[in-house]
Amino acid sequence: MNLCNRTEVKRLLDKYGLAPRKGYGQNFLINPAVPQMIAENSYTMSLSGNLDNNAPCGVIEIGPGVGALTSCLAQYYDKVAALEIDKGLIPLLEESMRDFDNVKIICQDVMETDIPALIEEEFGDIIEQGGSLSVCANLPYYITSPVIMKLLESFSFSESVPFSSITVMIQTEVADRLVSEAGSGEYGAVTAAVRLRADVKKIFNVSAGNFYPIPKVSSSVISIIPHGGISQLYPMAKDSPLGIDRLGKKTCELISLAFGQRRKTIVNSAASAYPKELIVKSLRNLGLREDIRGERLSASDFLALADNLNRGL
């Protein structure tokens, strides 16, 4: 079954009385090279997370659609757990995935999913064997950032994000934002928040003609690689009186304040939560300009500033 053939995809959809749903952001891949490349990149990253080269690898897929990417992932991974929100696609997926005994289709909204519980239930044995776990998805454009933050924020700052990598295809504009650096025009609150937990790199671009229906925007595949946590970004976090988890939360609050009023300096944008005199003093302690804006602060800068501000209260 060629799940990247437009005629075959339409036949399958017609068979089950379905059509691409705009409400779910459904755009199905019709170039077989694209899901193959996504799966290969995801698996390559997963190998770096294995404690043992012979240990098994698992992957959570979000939004399998008709199963084009799912079938490619099944060729690499020992187990694939695919979360699909659209109940109508479940019988179609059961047909398209019938030749893969390592794929489990779960009718569930990722935004309503208890991620740690899902990992324990579906991949507990893989983790016990020293194996690795990844996430891979062709994400709907309308919910890209919420899904990424859901995956990262399902774990406290005092514990490691248990994914070797999160490989996702998203709108190019959002990809450019996530890989941007502090001081650039694309850098924003989501960029800084993601960097508290992971590094991000762009893998390749995908033009609109690779999808059915054809979207109005281009796409890019990125890899989000969880790092060693906020102590890696800001070594003094280990000695913060706030503790690791509270420091992380305070930093997220500061990031929201800074980008909620992007054109204001950090002194003014954070003034609703901290005395201006304290913000100025903290900036001076860190060797930062008093007129600096949030868009020029890296994730480590935000951590240091949040720590200094809360030590002074």
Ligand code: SAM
The other form holds:
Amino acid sequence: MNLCNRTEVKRLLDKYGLAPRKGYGQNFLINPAVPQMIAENSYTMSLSGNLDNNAPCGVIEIGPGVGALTSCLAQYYDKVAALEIDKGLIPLLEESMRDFDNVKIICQDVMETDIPALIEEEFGDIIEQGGSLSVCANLPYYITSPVIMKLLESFSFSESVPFSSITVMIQTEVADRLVSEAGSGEYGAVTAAVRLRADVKKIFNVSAGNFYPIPKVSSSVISIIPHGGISQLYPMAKDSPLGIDRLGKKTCELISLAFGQRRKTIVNSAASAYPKELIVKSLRNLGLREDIRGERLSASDFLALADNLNRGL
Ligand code: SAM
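So that was the form predicted alone. Now I'd like the form predicted together with S-adenosylmethionine (SAM), please.
Now the full complex is given, and it begins with the chain already shown.
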């Protein structure tokens, strides 16, 4: 069965009385080279995070669709758990994945999923054997950033995010935002919040013609690689009176304030939470200008500022 052939995808959907659902962001991959490259990149990254090359590797896929990426992942990984929201696709996936006994299809909305419980349930044995876990998906574009934030925020700042990598295809515009640096026009609240937990790199671009139906936007594959957490970005976090987890949360609040009023200086945008004199004093302590805007602050600047502000209260 060629799951990346437009005619075959249409035939399969027809057979089960289905059509691509816009509301679920259903744009299916129809160029076999693309899911192959995504799976290969994801797996290479998971091997580099695995200390023992013989240890098993697992992957969570979000939105298998008709199974184009799923079948590629199944060739690399010991286990694939794929979450699909669309009940209509389940019997189709049972047919298209019938040759892969390492694939489990779970009919569930990723936004309603308890990620740590899913990991425990589906990958507990792999983790016990010292194996690694990844996430890989061609994400439905209507929930790109919420899914990425959910995957990262399912874990407290005092624990590490347990994925070797999160390799996802998303809109190029969002990809450019996530890889941007402080001070650039694309840099935003989600960029800073993601960087508190991970590094992000763009792997390759995918034009709209590689999908059925053809989407209005172009796409890019990115890799989100969890780093050593906030104490790697800001070593003084270990001595923060707030503790690592509260410092992380306070930093997220500060990021929201800063980007809620993007054109204002941080002194003004954070004034609802901290006295202005304290913000000015903290900025001076850190060698930052008093008229700086949040959009010029990196994730580690936000951490240092949140720590200074809360020490001064
Ligand atoms: N993986 C397939 C491919 O690459 O051809 C399909 C990708 S399509 C862009 C997105 C998939 O995510 C669809 O199968 C859609 O039904 C599913 N989906 C949408 N929202 C979801 C959600 N909240 N939870 C789980 N799956 C979802």
